[in-house]
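What follows is a single chain, given as structure tokens, in the form predicted alone.
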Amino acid sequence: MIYDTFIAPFAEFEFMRRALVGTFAIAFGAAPVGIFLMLRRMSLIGDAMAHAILPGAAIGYLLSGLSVFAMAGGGLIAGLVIAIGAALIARHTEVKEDASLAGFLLISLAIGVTIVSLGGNNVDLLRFLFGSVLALDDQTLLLIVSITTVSLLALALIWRPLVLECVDPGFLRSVSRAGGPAHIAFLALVVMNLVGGFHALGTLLAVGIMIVPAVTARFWARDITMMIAVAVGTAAVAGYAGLLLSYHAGLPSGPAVILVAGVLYAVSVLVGPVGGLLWQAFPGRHLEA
């Protein structure tokens, strides 16, 4: 029973092997990535950074059909360019960047449906919006690898400039000039992960497996350092529990990684002892304990 329910798929089933180990490497990447979008409370930004590689992909998707590389490369280029577009409007214009980057998330929402639905069908579209978790090949998992390994060494490298400027940015400016580099490296980080995640669950998706994580860590620890390695286990636990209630109930892969992620996050506002519900309410008897 046990071995039927949670080993057989993947022992079975070479497409269920594959998408485990995607959504692995992406919890690796994206959840450290998503800890920081959530101190800098940037994690709204992250939502329109998402669909902002949309109208990349689309263009790359138009040129060479399914091409992982392709659409790869030109949500990057997309997310990039939307990234800066956003933060020089904010720096020369009186509009915020929150704001100049969620009309650049509408617009270039309607931009990639509307390049998708010209050139392709409604399931091109069903797969650029919500994913293909369980039709991973290896060109796609090399490039999830990839990235991850790119994000967690350049996160070592602009480690210190960003928790320096999470815990009191005035202080990074008065004594580094390495703020923004680091902003600038961070935002790329973000966009090479959305890139990632987009080939597995999706534009509207992405997001999901690099932000839920991150709120529900929240709850668990205080420690950066920590954070990150509760994010990264409550997104590979959130893979490996979503693809076996895919297979076993029926479900879209993508949102039922999703699903169990928010279920986890749900538990942790509830009994998580960093500001958990039931630790607000009876805070003298677990301290005693």
The other form holds:
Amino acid sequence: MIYDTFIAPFAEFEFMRRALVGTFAIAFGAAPVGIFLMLRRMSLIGDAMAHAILPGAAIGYLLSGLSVFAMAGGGLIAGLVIAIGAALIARHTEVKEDASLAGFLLISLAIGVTIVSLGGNNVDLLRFLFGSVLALDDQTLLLIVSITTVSLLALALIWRPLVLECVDPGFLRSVSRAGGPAHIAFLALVVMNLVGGFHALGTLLAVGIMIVPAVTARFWARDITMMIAVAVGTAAVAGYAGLLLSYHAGLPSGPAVILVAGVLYAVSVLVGPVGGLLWQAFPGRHLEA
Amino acid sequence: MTMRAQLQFRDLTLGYDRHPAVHHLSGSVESGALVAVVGPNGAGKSTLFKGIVGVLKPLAGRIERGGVDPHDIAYLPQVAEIDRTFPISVYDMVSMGLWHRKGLFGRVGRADRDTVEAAIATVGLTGFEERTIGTLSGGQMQRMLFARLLLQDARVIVLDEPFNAIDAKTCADLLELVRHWHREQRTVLAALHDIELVRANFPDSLLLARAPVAWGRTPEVLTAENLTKARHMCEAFDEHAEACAAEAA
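Now show me the form predicted together with the partner chain; what you just gave was the form predicted alone.
Every component of the complex follows; first up is the chain already shown.
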């Protein structure tokens, strides 16, 4: 019974095993990046960048069909162009970075959907928007795992300036020039992980596996290292449980994964030990000192 | 010890959008000096400090730093720049002071951990190591930042209003650290508003009101006459100001 529910789907079907490996890899790459997006108050910027990769991926698709590398390359280029473009516009005009990204987001989404519709059919469009985690081939899995590996290594390299730029940018500027390059490297990591997540979860939901576990972690940990551990764990659990849910209930798999993450988030808002609503409602007697 | 200029300002003008906040400042700070920078709000004290640590490029003139790289100057900015909601512990925040020795990747070993703990003890925050910075009071925050400054072990230390909104005990403790740095012959500049505190502890003063009003030994600088003059000189930012005539000459 337990075996049938929790293990058999993965034991019996190769596509489920591939989906599990893919979502785990995405969890390890995307969740830590999501923590930094959240801490830098850039959560919605992640959303904007996720849409920004759509036109690039769509052009790649038009040129060479459903080739993983063409779509990933196109998405990467489009995402980087827009991230850097938005940062430049924010720096040189009165428009704030979030507003300028919001502009890019809507334009990109429109262009992307148009391009996909021109070249393909509605099935392809759905694939672009919501991903196809149950159809990850070798190439796609390889791409996702490579992105996670590079992402974790790069995060380790830029860890100190990244943390310092969040908590005390003035101090970082006074001791080092690493702040600017670290910021750009970080934006590149966001784009990379979105491109990885895009194949499994689509352009609309890729950012979900990045941000939802991150905001969940905030309710469980006070320290950034623990927060990242909790976020990765949440993302992995959401991936596993979401795939099971989609298998047993016949739900679309990408949305099921994010739904489970959403449930974990809702539970954390209620009972999370760091600022959860329940703890605020029943704080207990105050302490002696 | 021979007197050697640690910082030299040569006709220095610093500002924002071409509007000067520090106007034509010339002079030098001797190595090992303890200098108070005094002046009304908007006098250019913070701007001068940003110039010294290289965050702000001069509009005109220049700063010579006696061979010290601007990144090796320890700088205490005003507290407002710190995101106190960020989940980082007091210990980690203080160890950032090791940056100049550890850089991006250097390993923080046993000896370094002892140094960090010693610095935390010196500022009286032992027992707070694992607390996140958001739980600190204003005074504890300032103690933590002084611990970080201690670790920076810098020849030149620049403190932007270090004793604002700090109680008497904390102020006295931190002032003792400043005096200690002075005894170690480090060069220390501090922006301050408390004239009595400056008179009692700082041998030299720079009275600033965009342009320098007076600069030298504190008793000669902080006269009633000079202080009144400084208040009047701090004229408003003029949106339609002409290009500076001294510049054209």
